[in-house]
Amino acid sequence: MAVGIYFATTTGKTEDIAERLHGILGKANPPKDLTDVSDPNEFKELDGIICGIPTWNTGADSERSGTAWDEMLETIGQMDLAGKKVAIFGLGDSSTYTENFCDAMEELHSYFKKAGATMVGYVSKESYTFEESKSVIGDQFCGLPLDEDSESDLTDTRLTNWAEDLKEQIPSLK
């Protein structure tokens, strides 16, 4: 089985994450752009599914990611994606929409959720700076929050770490 990292993206922030943690991870499938997914069912293929998302339609209840993503949000939580590891990162900018920060993450993780797969990939909310999010579930996010905007230089050391953490959660990735 293999592992595979899933994105979609407005201004390329996201895929240019998605690629470093290919690079990082190495037994990942390569980066899949969402857009040329015909067959969400391919998900059913994989033993662990990484998903990178940004937050564009900050303060939104749904469809806060502005990308093919909300597009396929239903479609994910009829699926049975039971056994499957799941991990998101998301993009946000903590300072500017610092009530608001990341908050698609949520929306995808909920859907994977609904769908059964195992959540993994949790990060603690200590060392990041924002008001709020709707990705924070008890005293961490439900996935890697990162800021290209406003904190681009803590984003090597969060990826790598998280990659390490991935690698103990999906095995798979060993």
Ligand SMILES: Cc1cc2nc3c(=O)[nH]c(=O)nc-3n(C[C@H](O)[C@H](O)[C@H](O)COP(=O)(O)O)c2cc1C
Contents of the next structure:
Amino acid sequence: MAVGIYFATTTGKTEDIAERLHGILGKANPPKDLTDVSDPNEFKELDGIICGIPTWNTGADSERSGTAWDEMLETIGQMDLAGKKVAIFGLGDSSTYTENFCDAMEELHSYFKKAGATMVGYVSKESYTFEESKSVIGDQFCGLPLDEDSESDLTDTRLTNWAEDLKEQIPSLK
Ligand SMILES: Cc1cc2nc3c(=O)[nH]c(=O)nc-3n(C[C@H](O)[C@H](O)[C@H](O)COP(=O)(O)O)c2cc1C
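Could the form predicted together with this ligand be shown next, to go alongside the form predicted alone?
Complete assembly follows, chain above in first position.
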């Protein structure tokens, strides 16, 4: 069983992070653009799924990403992904969009949860500066938020620490 990395992007930043994460993790499959996924049943072949999603539709309750993830949400929610470990990273801008920072992560999180997946890769909100985010659950983000627009100098450390967490939480990454 393997771990897949899937991303969707509008200006390429989420793809770039997916490539960097792949390099750090070593053992995951090469990142795949969601627009190249014709049948989401391929998720069932994996035991870990790492998803990258940017936020674009500011303030929207649904379809917050403005990417191919939006069209796949309902399908994911109807799948049986019990036993799969799923982790999410999100791209956003905590300065310009401080009231909607990385909102799209939570939408993806809720549909994978609905599919019965075990959600991993939660991150403390401590080291982030923002007003609001739909992706905060309790004291944590439901994934890894990254800000290549205003805090790109922090990305390396955030990504490396997260990769270490994922290696603990997704056995086939060891
Ligand atoms: C029109 C527009 C709307 C955006 N809305 C949000 C938002 O609501 N929340 C947020 O955190 N970032 C928002 N962003 C920032 C993007 O999510 C950020 O630039 C991200 O890195 C883009 O990723 P991509 O290149 O993979 O598409 C927005 C950017 C633009 C240009």
